[in-house]
Amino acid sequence: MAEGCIFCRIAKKEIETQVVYEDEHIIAFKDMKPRAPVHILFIPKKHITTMNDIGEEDVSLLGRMFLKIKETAGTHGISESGYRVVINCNKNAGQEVFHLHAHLLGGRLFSWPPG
């Protein structure tokens, strides 16, 4: 856990949020500023700052996180219509919280290219 990291604080239950899924390694919660009808953030409880900081030891953890993203898309009714999974890496890509996280977005039509 990184000191002062808002997502670490959420993982430790120091900050209340609408939890959608949780296990010993991952927590998923509704985004406080949703960009789509379904907007859920998935984070590893282990502090990983950016995609650039992923190590071999994180492969199983992140594979499990993507499996839970897929399952959550199904339980929220967006699997068939489609959904987007976004991970921003560093400031120029739009990363605002420097704790690795994936956005699950769905429930509306998206355009391409994004941003």
Ligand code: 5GP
Given for the second form:
Amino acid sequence: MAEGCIFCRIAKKEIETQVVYEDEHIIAFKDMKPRAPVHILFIPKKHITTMNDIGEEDVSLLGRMFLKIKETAGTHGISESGYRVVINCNKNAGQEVFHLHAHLLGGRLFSWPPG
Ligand code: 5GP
Ligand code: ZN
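Provide the structure of the form predicted together with the ligand, given the form predicted alone shown above.
Now the complete complex, all chains and molecules, led by this one.
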């Protein structure tokens, strides 16, 4: 738990969210400002600040998180139409919350390259 971290507080249920999936190590919840019909955030319950901070010890945790992203895309009916998984890191990517999270976005067409 990092002091003042909003996603640590969500993981500890100190802040209410629409939880989509949860296990011992991961929690997924709806983004409060959805950018697409499906917009779900996946976080490790453990505080990791950015992509730059992941380590060898996180490999199975993050692998499992990606498996759950795939499964959630399936349960939300966007596997075939397609979806985007985004992890923003630091300023140039526009990271706003400094607790590692993956966005699962789907249900509409996305442009490429991203803005
Ligand atoms: P970032 O730009 O850091 O990759 O994205 C942070 C995301 O977290 C944004 O899409 C924002 O809407 C979402 N977010 C920020 N605070 C909260 C919150 O308290 N609850 C929920 N459900 N989403 C949040
Ligand atoms: Zn945190």
